[in-house]
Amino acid sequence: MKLALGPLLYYWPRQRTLDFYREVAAAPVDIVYLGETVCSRRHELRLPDWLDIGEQLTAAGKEVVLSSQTLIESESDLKTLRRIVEQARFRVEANDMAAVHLLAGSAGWVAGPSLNVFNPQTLALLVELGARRFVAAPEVSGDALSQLLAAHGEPLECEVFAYGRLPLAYSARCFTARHFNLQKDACEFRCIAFEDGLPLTTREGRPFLTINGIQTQSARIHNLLADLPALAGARVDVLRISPQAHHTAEIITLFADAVAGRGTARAAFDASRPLMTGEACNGFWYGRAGLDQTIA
C-alpha cells in the first residue's frame, strides 16, 4: 500500500506552511495532496505558491495532486477552480461536482472523499468521466467498501482516510467566525489562531466536535494503524494521513514501518497514541458509530 498526505485542512501562517512541506519532502510518503479545500478566504498561500511547493515535492520523488475546494460559493471560487483544472503539471482531486464537470473527459483525476460515493453506479459514472483513483468517504465501512469495489469490478485505485480528524460536514456558514460573533466576510481570519481547529465540548466538558471554519470535524482522531491487516485485505491501495500541527512526520513513519513489516500494526498504533491530539476512534471502518474504538 502507498501512503498519501491529504491536503492541509487548517489555516497556518505562510512560513509555517512552507516549513511543513519542506519536512514532508523528506518523509516516507508517496503522494502529497496540496491546496486549499476548506475556505477561499484563506490567502496565506495562493495557487502559484502551491504549484511551487508541488515542484519541490516532485523533485523529492513525490506524486503531487492538487485538491479543489469542497464548497464552491462564488465566481471567484470558480475562477480558481478553472485555473487548477487547466494547469497541466499535476493531477487534480475533485472535491465537488463543479470540479468533476470541468475535469470530465480528461483521464487520471482523483475522485475526492467529499463526493460521497456510496454505490457502484456513482463510482462507474466517475470512472467513465475519467477518474482513476477513488477516495472513499470516511463513513464507508470496510465491508461496504469491499462490496462497492466488487460490484464495480474494473481495476481502480482505492484510497482510504486512515488518520486524522474526520471531516464530517461543510456549511456556507463559518462556525469559527460565529464563535467570535463575527460575520463570515469579516471573520478577521480567526482560524489562523487554531492550529488543529477549535475544540467544541458538551455541557459536561467532554470533547464533542472540532470547528474548522466552515468545516465540522470529529473531536477524536480516526486512526486505522491497528487495522492495517484488515485494510490490506480490502483492496485498499492508498492510505491517507491528514496533516496535524505537530508530529505528522512521525505518524507517517509509523505507517510506513507498519506497511513495510518493520514491526506490528498494533505496536505502531500504541506508539502513535502520545503523538495524537485526541483520543483514537475507528468505528466507521467497522460499521459502527464513528467515535467508537472497536479494537485497541
The other form holds:
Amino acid sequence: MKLALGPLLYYWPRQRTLDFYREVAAAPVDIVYLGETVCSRRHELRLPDWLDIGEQLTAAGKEVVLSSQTLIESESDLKTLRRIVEQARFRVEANDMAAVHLLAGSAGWVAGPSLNVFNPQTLALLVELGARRFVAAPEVSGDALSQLLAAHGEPLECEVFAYGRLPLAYSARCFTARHFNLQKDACEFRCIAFEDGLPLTTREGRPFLTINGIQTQSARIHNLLADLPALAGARVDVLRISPQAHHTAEIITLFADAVAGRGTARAAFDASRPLMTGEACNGFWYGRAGLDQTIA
Amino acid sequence: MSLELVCPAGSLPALKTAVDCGADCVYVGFKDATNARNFSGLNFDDKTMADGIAYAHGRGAKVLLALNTYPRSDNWAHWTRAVDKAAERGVDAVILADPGLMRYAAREHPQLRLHLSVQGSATSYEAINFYHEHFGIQRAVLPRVLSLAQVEQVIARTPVEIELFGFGGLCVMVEGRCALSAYATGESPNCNGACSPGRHVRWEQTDAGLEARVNGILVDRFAQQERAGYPTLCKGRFEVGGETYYAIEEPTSLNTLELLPQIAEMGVAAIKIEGRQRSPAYVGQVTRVWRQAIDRVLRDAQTFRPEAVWQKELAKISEGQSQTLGAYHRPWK
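Instead of the form predicted on its own shown above, give the structure for the form predicted together with its partner chain, please.
Now the full complex is given, and it begins with the chain already shown.
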C-alpha cells in the first residue's frame, strides 16, 4: 500500500505552507496532492507557487498531483481550473464534474473524493474517460468499496481517506466569515487564524464539527490506523492522510511503519492518540454513523 | 418568454392539489430510497403513481420522476428497474443524479427525457455540459449556491434548460456534497435519500428547555416561548468561539418572489418549489401564489411587484416563519 498526503484543506500563511512541504519532502509518503481545493479567495499561494512546490517534491521522489477546487461557482473559478488542467507537468485530481469534463479523454487523472462514485457503472465511466485512480468518498463503507472494486474487475488504483478531519460538506456560504459577522466577499481572510479550522461544539460542549471556510469537517479525527488489515483485504492501494497543523510527519511515519509491518496496526493506532486533536472515529468504514468509533 | 412552475407532490392528494392549483409540472418519487425524500408515509406506489400520472396528464400537467439518489453495487438493479418503470409509465422526464444511471437511461430508453438533479452538484456550465454531451440531458436543476449573476453566466453557456429553486426549505450546503447526516446518523441524502431522519430524532423536556437530539447529538434547545423547529443538523444552534448561535443557517425558507422578473428575463426555464415532505395544504397555498406570480411576470415583467397578500401567504408556511433570498443575493454568502 502506498501513502498519500491529501491537499492542505486549511489556509496557512505562505511561509508556513512552504516550510510544511519542505518537511513533507523528507517524510515517508509516496504521493502528495497539492493546491487549493476549498476557497478561491485564498491567495497566500498561487498556482505557480504550487507548481514550484510540486517540482521540489518530484525531485524528492514524490508523485505529485494537482487537486482542483471542489465547488466551482464563477468564471474565474473555471479559469483557474483550466490552468490546472492545461499544465502538462503534473497529473490532476478532479473534484467536480467540470474538471471531469475538461479532463475527459486525457489519460491518467485521479477521480477525487467529492465525485460521488458509488457504483461500478459510474466508476467504469470515469475510467473510460481516463481516470487511473479513484478516491472513494469518505462515506463509502469498506464492504461497499470491496463490492465496487470486485464488480469493476479491471485493475484500478483505489485510494481511501484514512486519517484526518473528514470533509463533510461544502456551501456557497463561508461559515468562518459568518462567525465574525462578515460577508464572504469581505471576509478579511479570517480563516488564516485557524490552523486546524474553527471548532464547533454542541450546547453541552461536545465537539461536533469543524468550520473551515465554506467547508464543514468533522470534529473527530477519522483514523483508520487500527483498521489497516481490513483496508488491505478490501484491495485499497493508497491511504490518504489529510494534513493537520502539527505532527503530520509523525502520523505519516506511523502509517508507513504499520504498512511495512513494523509493529501491529493496533499499536500504531495507540501511538497516534497523543497526536490527534480530538477523539478518533472510523464509523464510515464500518457502514455506521461516521462519528462512531468501532474497535477493530 | 416561458417559465414552468414545478411543484412538489409527496402523495396523490398533494399531486392533485398541485395540478388543480396550476402547476405546469409535478415532481414525484417512488416509496423507497431511489429518491431524496425517502420519508415514511410519503411517495407513490405503483397504483398511486399510475393514478397520479393519469390525473396530471388528463389536465395538461407533466410528471417528473425523481430518481436522484446514488445506487450502490448491491442495489443497482433496483434503480435501473425504477428507470424502466418510469419509461413504461410514460412520465415526462426522470430527474437523475448518478452518471452511471444516466448512461443506463440514455442507452435503454433513448426517448426518455433526462433532467440532472440538484443532487448532481453541477454548479457550472462545464459540469452541466458534461452531462449534456454524454447523456443528452435537457434540463439541469442548479444547486442553491450561485448568485443570480452566476446563474445568468451558466444560462449563456449551455444549451441545457435551467431550473431554479424558487421557494421552500433551504439546503445551505451544496446538494449532493453534504455528508453531515451520514456522519451523525449513518443515513445520507446521497445513498438513503434521508437527511437528519426522524427515527434518529429525540425530543426531551429538561430543566434547561426542550431539547432536540439527532442520534444523541444536541442540535438545539428551546426556551418555553420559543417555537421548536425540526432539528435538521445544519439548522441547529451550536457553540463556536464561546458564542451560541445558528452557526450554519437559521431555520428559514428560500423565497425568490421578488427576484422573479430577473429570473424570467435571464431565460430560466422553470421554477422549482421545494417540499415533497409537506402537506397537500402547503402545496396548494404555495402553488396558487406562484401560479399567479408567474402569470403576472410573463404578462409584464417590468411592472411586476410581489403582492403583499402573496408574501403573507408564503410567510405563513415558511420554516421558522423566516425567509431568505439565499445565495441568489450575494451578501447572504
